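The form predicted on its own is given below as one chain in structure tokens.
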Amino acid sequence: MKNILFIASEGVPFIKTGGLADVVGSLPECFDKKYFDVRVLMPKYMCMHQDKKDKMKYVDSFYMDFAGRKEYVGILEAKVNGIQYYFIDNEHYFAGDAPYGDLRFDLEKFIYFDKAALSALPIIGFKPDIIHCHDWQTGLIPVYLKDSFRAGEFFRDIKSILTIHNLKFQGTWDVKTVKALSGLPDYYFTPDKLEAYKDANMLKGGIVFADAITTVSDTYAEEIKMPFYGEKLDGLLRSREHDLRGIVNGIDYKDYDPSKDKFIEYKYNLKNFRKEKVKNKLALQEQLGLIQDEKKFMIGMVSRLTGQKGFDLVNYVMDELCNDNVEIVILGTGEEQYENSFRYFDWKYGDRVSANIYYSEELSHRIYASCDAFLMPSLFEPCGLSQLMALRYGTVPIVRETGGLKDTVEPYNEYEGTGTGFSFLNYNAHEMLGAIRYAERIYYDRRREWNKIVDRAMAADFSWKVSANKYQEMYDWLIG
């Protein structure tokens, strides 16, 4: 039996701000229980829902040396869906109404958390073969394992893996502060270790000292070795390329299932989508005040409205696109300029554009189930989950060939009759418009071909089970 411990700053069902929580919550359930005992450790935030806190039982507590003082560390545990969770409790660090806030305080909070997490392991009596760390918040764990914790018999053979979910977030602050908080000696604050461009960088520490590094798609693993995507760490990632691999995320096929989805009116599956899916479209058109026409090509977008997601491209060609026979449905919040521009297009093309500048789980499911196509023209996208949901619901993705979008959406090839979506390569508004119009043409003029694309999309498997098998292979490789 191999013992694996996930350490992360968030995880469903306890707390979620983004895709990281889905990975930490869903992946452990998919490992083969005969060979892997996978457990999860995270902070106990005061802002967790009370019903989640009610599941936790007190285990033990102790005081640890931290930043020149004694700091309380409480340990709690809970079992959910057969997975053992542990929580580090400290009301000073984990109070507040959100897991993240002020970067300086977040930095101190997660340095404390990294040290407390390792210090708690002998007390809970679980010795992992591998500690699987996630993002910059756990970046010092691989460093501590090679430093102050190395002397202890308990920690001697523990290996570490760091998964980078988004390289943009690195946990950087001045060297003096990080040195004082972490208690690490001067030796670690050099350009070949934690120091980067005169600052201390927690993610860099994790990349240098982890035994293996993963990121959330094959293409993103290649992209981050190049300056454009590398966020100033491309040289380091090139130097560690033999220890770096991409494993694409999955989605929970129980939560995203058009045949059972509680949020959609008309359930459908691979066999009956030709008849049933369109009923959802008519219902959504009525709900949003669009022209009710089952034949009209409907494009959906569910996203944070930010530059990274390619909304500058969408803005640029929106007037041209609205001259086509299409309807466009947008759901999300984000940067003010994009929120306002989509409100403007909604006002200008009221019966063809519906801009919903808020977030609703129910409406997001309805958009996935109702639209004909789903647009994701991201500038960069480590993995992306929306395109996986779109595939699952038979809503054909139109994506830019970057990161996980390139790895999960196979471009339609009309000569070979293959593909699950449409894609374009360069970050260019008219190239994107060309891909959308190509999709329109297939939809309107070659409907049988379009339905075959939907068939292939719905048959694709991006469940967590597939990802878990790849992680299992990596664990076996690392432990030997």
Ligand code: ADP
Given for the second form:
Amino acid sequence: MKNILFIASEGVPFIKTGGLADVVGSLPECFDKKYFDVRVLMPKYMCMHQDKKDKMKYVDSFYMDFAGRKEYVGILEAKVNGIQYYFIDNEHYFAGDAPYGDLRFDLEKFIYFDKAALSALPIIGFKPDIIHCHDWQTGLIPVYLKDSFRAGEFFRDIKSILTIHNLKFQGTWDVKTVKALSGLPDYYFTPDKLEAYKDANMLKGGIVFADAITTVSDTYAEEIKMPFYGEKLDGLLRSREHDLRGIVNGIDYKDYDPSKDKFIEYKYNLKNFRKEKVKNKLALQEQLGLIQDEKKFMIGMVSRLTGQKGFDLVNYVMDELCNDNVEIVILGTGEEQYENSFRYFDWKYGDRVSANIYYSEELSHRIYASCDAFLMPSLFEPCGLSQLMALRYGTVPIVRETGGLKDTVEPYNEYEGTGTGFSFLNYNAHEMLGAIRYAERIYYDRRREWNKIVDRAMAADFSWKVSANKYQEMYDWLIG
Ligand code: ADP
Ligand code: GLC
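Moving from the form predicted on its own, what structure would you give for the form predicted in complex with adenosine-5'-diphosphate?
Whole complex next, starting from this chain.
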């Protein structure tokens, strides 16, 4: 039996701010249980729902040397869907109404978390062969494994993998502060290790010291070796390219299943979507106060509202788009400028645009099920899960050809009768509008063709099967 421990800052069903939580919550279930014992460790945030906290049982606690003082570390556990979870409890660091907030405090929080997570392992009594780390929040774990923790017998041959879900976030602060908080010696704070452009960089530490690095699509694995997508670490990623590979994400086919989804009124499948899917559209139009018309081309967006997701393009052509025969439904929260611009368009085009500036799992499922098309014109996209959810619900993605969007959405080819969506290449608002209008034309003028696209979209397989196998191969190879 090979022991694998996922360490991450969020995971479904306990806490979620984005796709990372979906991955951490769904991938561990997909490994072959005969050969792999995969467990998950994350913080216990006070903002987790009470019913989730009620599932947790106290295991043990201790005081850990941290930043020149003794800091409490509580350990809790829970079992969900056959997966063993552990939680690190500390009410100072994991307070607040969201997992992340102030950058400086987040940095300290996750340095504490990385050290606490490793320190807790001997007490938990689970010795991983591999610790699988996710994003900058866990970047110091590979460093600690090669440093102070190496001295202990327990840790000596633990290997580490770092999966980069988003290179944009790196956990960067001045060297002096990170040195003091982490307790790592001067040796680590040079430009070939944790230092990057004079600051200390947690993600960089992970990239330098992990035994293997992955990211969440093939295209993103290539893109980040180039300056445009490399977020100033492209040189380092080029130098580690032999240890870096892309493994595309999947989604949980039980949670995202139009034939069983508890959040949607009219269930449907590949056979009956032509009749049933549109009933969800009518229901959503009514719920959101849009014109009820089953023929109207309805475009959905479910997203964090940040620059990454291409909303500058959407804002730029929104007036033009709203003069087409379309309805637009947005669900998201994030940067104020985008929240406000969508509120404005909702006010201006009340019967055609519905901006829902909040977080709602239920509404997200209803949007995936009800819309005709799903718009995701990202500036960059490591993988993207929303387009996979849209495909599964037969909601045709319109995407920019970058990262995982490029790898998962096959552009419609009207001559060959292939493709699962529509795409455009350049980060240009009118190129995007061109792709949307092409989709509109197929939808309005060639409905049978449109339905065949929906057919192919729903039949595409983005469950975890293939990708979980790739991770297993990598674990086997690393453990030897
Ligand atoms: P990212 O991780 O960059 O945010 P992904 O496409 O990988 O992008 O994952 C986003 C996940 O978050 C999807 O499961 C999507 O449905 C969900 N999501 C984003 N915003 C909201 C929201 N406001 N309400 C509900 N779910 C949301
Ligand atoms: C990040 C990326 C997104 C990816 C998700 C899960 O949040 O922005 O593209 O799908 O992680 O890997």
